[in-house]
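Just one chain is shown here, as structure tokens, and it is the form predicted alone.
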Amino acid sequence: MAYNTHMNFWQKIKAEKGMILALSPMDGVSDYPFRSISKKYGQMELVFTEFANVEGVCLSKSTQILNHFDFDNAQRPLIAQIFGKTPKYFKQVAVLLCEMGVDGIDINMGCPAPTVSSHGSGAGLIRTPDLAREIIKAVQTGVQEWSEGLLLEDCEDISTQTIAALRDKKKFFALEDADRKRQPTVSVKTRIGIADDEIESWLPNLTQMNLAAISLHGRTLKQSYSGRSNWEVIAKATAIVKQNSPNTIFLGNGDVLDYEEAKQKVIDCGVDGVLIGRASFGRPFVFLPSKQREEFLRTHNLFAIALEHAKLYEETYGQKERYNFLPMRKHLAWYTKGVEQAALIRSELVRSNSATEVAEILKKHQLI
């Protein structure tokens, strides 16, 4: 299908797929394992990291926190998300993800975990519209400032042990020097209000911003994760997303479990996409149409995958300062749902220590 070359990957994927399937972003699971086996057996067109702190990346002696960010190229179109309430750091932090060489910078302005929205970051945004427009502005202007010339090293609170990490992380992934020229997309994700329905106010705080793409949890804060997602209120954003701002690529959230369920939201909400989260666990499938998750189904062993994922996790952190197993343990229990002796075999899997063991376990259950 042919398309305007000045339209950003958010519109080029809307153009030639006729929607955006997106992997969600996920706070202690979509790391850079688990995000490489969805996209490898999930060919969805999107992913996004787990979202970092961006004062933690200023401020924190340590640079593991750019963990969150690592990627390779099999995974773009990849989207960084990043949460906070300072401008000064979102700005130092976007032009850092600039020089990483991300498509997009995603702004968390949903979390409603209270460590996050106690503190003003995340969903707590939602209360301080002023605040959030401010924070998509300093992302913009770190973006655009890159793109001219601005460099990482110009930056004062990030230090050049942070530098040096991030050297070395391109290097191990394999990803060329960035082009300034091409400038990653600003989005936001976010909630439909605090403990209501607040989306006739919130919204147009977020379409004023030009935003490429504003992505929308069908819950409040107050509900967390909680009840369902309300579809009909993310319905209502659509139509106000694109009578205010038709440029922006406009995605909902919550409780979709498999691609044939987000084609109909699109159709029954007006939406350009759809985000899947909870879904995925143990299931990569999920993004695949019906007759290829069928196909998938009989041609994979969805243990050797399993195994699959937790050599690439001890690949990617094995070396690192501070590595533990234990992060991949979840990831493996989700495998386990719906095989025989599923609570036997996880409760092996979950107190597994490498790949080694997981092999064992699986092959001693005739899975592998």
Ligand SMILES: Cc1cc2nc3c(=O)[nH]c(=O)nc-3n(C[C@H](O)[C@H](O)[C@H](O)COP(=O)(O)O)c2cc1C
Second form
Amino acid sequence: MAYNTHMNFWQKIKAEKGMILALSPMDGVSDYPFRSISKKYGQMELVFTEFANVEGVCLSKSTQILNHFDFDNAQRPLIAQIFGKTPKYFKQVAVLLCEMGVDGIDINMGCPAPTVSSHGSGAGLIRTPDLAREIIKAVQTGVQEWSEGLLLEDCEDISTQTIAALRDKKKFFALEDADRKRQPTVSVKTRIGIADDEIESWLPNLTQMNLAAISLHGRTLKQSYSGRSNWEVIAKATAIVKQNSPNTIFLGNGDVLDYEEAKQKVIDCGVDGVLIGRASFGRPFVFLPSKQREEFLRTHNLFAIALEHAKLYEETYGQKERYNFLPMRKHLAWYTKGVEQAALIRSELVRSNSATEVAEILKKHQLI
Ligand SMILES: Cc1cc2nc3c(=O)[nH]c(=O)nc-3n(C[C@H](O)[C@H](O)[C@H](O)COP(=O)(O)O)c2cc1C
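Next block: the form predicted together with this ligand, after the form predicted alone:
Now the full complex is given, and it begins with the chain already shown.
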């Protein structure tokens, strides 16, 4: 692809690096501290936030849901992911994300969780393609109208508390005011179908929408996380996307373990890049090419990184209402994978309540 100034950041990365490697969005996992640590040590090109529910952003009395969108400039390009089923809320949350200064807005059309998909959101949208397209249009309209001057204050379902919380966040994370000439891209992450491969009927609904990117997890909604991600279907989907919408970046996803496997998928399936999710738990180095990965493992102590992660978690959320250390514990367990005496160390780490306690445990076992 020839490089030109009209390219969006997806296309620029593809042109510069040959492929795009991204940290997949993961609810309950890819919060701000996890993304910071992953990006610092894994140096992947893109990170996605956990998904946040647009109905929740607009209707909830609490502003806690905005924590899903926390980011700083070091995480750019940052893609915020949202889910839901109500176009008018998608439009207003798109305006909110523009105001926050994210680089991309991704719409989740892949979540199989019954609490999401059985209500018609996430992968449930594969059943209602007209609504799926309406939602994409709503987000694109929100972005467009914001770039033409629409104010967050003019969005009827965004409360004054939400606007105040957003301003506080921008201050906390040192985010400058967003430039209305820099519109966030709009993309979709989805699955191959409800019970079977439906890409031939489903994907054209997306490729006609002028999306910057489409990410495809090679499982159906019914499969949830069972079986294997079907990369043959992903390869077939590449052809559909490239034929119908050649400027749309297309990423494959599912069961990829490291940089080399991702590169092989790009070669074998023709995708522009790959999202890696679960393989990165406690292992930010999986995004590095093998030589750099070996060097990383020679020169870094993963437990020092675990402690850095715990400290960042505490610094970020320690002062927030309803703060607790619980969500950090699973990460600590993941950092012990493949370590001698892992069971004992893990059992202590998953009972820790602060970064200070984590440091004590790691010191006691002479791990830092
Ligand atoms: C704990 C967990 C939470 C997830 N949350 C999201 C999410 O918020 N949005 C999304 O699009 N996908 C979500 N996913 C799906 C992943 O992004 C990814 O598509 C899936 O795990 C397959 O990729 P992998 O085999 O590399 O993990 C989640 C997956 C896991 C395991």
